[in-house]
Each structure stands twice: as structure tokens, then as C-alpha cells.
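In C-alpha cells, the next block holds one chain alone, the form predicted on its own.
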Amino acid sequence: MSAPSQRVSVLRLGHRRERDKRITSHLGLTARAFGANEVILAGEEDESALDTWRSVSDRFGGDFECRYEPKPMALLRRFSQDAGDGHPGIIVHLTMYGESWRESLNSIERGRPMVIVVGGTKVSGEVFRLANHNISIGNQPHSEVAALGVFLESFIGPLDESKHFQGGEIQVVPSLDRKQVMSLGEE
């Protein structure tokens, strides 16, 4: 499966700066690594999370955006009506209460802008109603980072890292027996 031709954003709802800093940081890193175009932080404003994501993109490459959204529900309402192209966007809500991702995957429209909603604190019932798809990676409690990684890998598929992550300062070279990092800076 090749990467979809659509813009994929990940919306992190309900971020709490002190309680969620690591998990939110890892959500953004997972979104980037598995092919999303941007991560949108909602909840408590936290410049450190945005700085982390920007720094990783600078060092490892890729065209990944991140920003803070003070009114995430207003964003979702607008997006459900118009994704910026005059047509409604696709909203996928990752929740353990949703339909099986394996059964839902083929019903998700491709080629249209998408927002993947990942909750932190209790998610409003309005999110369930606005979402085109309420999808569960499993109906047991688990990490939202794992759910996002599984969903993106199954929806976007494997990335060609040499194309997707261009423009970085360094590149990790796969190795069976040692850490190997190649500097991509000007020589």
C-alpha cells in the first residue's frame, strides 16, 4: 500500500502539560515517523512539545508541521463542513469504544484531508458524533501512541524514508550490531 495522496493531521485533545508531556511528545513523534503531515496540540498550551517536534524534523528531515490549537472543537466542526477545499474533511477518532480498525479500514475515504483525533482526558460525546469513523485498535485499555502507530501503518502503509524524510541534518543507518548515524550536513 502506498502513502495516501491526502493531507493527514493528528489532533491531540486534552493535553495536560505536566501529566502528559512524554505521551504527547511520543504521539507527535509517532505521527511524524508514520507519515502524518502535522500534529495539532490542544489542551494546555505547551511550547516544549512543539519545540521537540520541530527539533526532530530539523535534525532528521521531513516536511512535518506542528501547532497549538486553542479551540479544537471549533476546528473539528469547521473541518467536518469544509477541509479548506469546499468539501467536508474526514475525521477519524481513535477510541477503544469504536469499530474494529481491521473491518473499518477499507471504508475510510482516501484522497481527502483527514484529521485523526487522539484524546487525552475524557473525550466529549461531540467528538464521537462529528467523527466519520470511531475506530478501535483494540477494545482493551492501551497506549494511544500504540493505537496511532498501528492505525497510520495500516492506513498509510510503509514509507520510503529516503523520499519522505529529506532535508535533515542526520540519518540513522540500519545496522545489526552498532549505532550508525550519518551526517548529511554540507561538506
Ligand code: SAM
Given for the second form:
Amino acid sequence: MSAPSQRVSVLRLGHRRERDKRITSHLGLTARAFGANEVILAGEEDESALDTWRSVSDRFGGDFECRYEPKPMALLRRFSQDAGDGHPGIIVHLTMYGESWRESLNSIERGRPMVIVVGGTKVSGEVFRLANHNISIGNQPHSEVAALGVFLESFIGPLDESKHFQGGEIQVVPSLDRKQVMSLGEE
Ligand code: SAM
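Let me have the form predicted together with S-adenosylmethionine (SAM) next, following on from the form predicted on its own.
Time for the whole complex; same chain goes first.
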């Protein structure tokens, strides 16, 4: 498992408030559930997406962060040179035009801060050039949520949820035949 030793952020490009409401919300929840540390929203500013992600983290625990970024390309240019410690970060761009994730996974550097970029509308050529890895989850068009889930599961691997999602108000108790939730609030 690479998290939490490797900080993993997901950058959601080109969000459209009305059209992408649900899919962007699900993208952030998928990022959280599969072990990313942060989702960064770009495109149209949308407090409701940020509210959803914060509310799920408050209820279900963990240290997941989220924020809006008005200048995502500037962020990527900077990150490709300096991840905040004077050394380049790793940029992974999920795109159906990229190399197969099965073949590329072992060549992706571990231990450095990573930004995983997913698109919405058309992604600019500069993203392809800035990325250290343009990775496809199959070469057919599908969804940013599916692509992110498959990539994170294969790159980070199974999470120990009891360690990863500490704090919070409730915890799901896995059950064969019913919905069971444990309240973690103070007595
Ligand atoms: N190109 C379409 C458009 O302009 O509306 C939609 C792009 S697609 C629905 C949105 C994002 O899903 C892509 O930018 C990419 O990050 C991800 N995606 C879709 N299919 C993928 C695949 N086969 N492999 C990796 N990522 C994929």
C-alpha cells in the first residue's frame, strides 16, 4: 500500500456545475474511498461538491482534504517542477489514449507526491505533455469515476479501513443480510 507515505491528490479538470454535479461528487468520494489524500476541483467553482466531500469525511472519518483551484494548469506546471519540497512531483493523467495501466503500473515512481489528473470536457495537449504518465484503463471511452477507481485500487491496493478512516461519527459494520451502522459518538 503506498498511502499514506505517498501523498496522492486527484485533480478534477473542467467541472461544469450543472452538468457534472453528480459525477464530480462521485469522483471525490471515490478518491477518498480508494485512498487518495485530496481532491482538487477545477473548472466552475462549486461549493456544493466541496460540502458533500467534507460532510462524508465528517461522518465517515479520515483526513481527506478538498479544495477549489482556479488555475489548475499553473498548479500542474509548478508541480511538475516542484512538489513543495524542491523536487518534481509525479503527474499521472488518466486518458483512454494512454498506455495500458497493467503495463505501466510498475514504472510509476513511488514515494513522491502525485497528482492524478482526470478530465471532464476536452483535456488540453499540455496536460499530456506535462504528465509523467498518460495511463489508460482500457482504450475505450468510459468514465472518470471508473478510471480513477481502477487506477487507485491497482496503485494503492486494498486499504485497512480501520486505520485509514479514523475519527468520524459512524462506521459501517459489514453484514451479510442487513444495513448495520455503529455510532462512534461520545456516550
Ligand atoms: N471527451 C469527452 C468529452 O469531451 O466530454 C469526455 C471525456 S471522459 C467522459 C472524462 C474523463 O474520463 C477523461 O478525461 C479521462 O480522465 C477519463 N476516462 C474516460 N475513459 C477512460 C479510459 N478508458 N482510461 C482512462 N481514463 C478514462
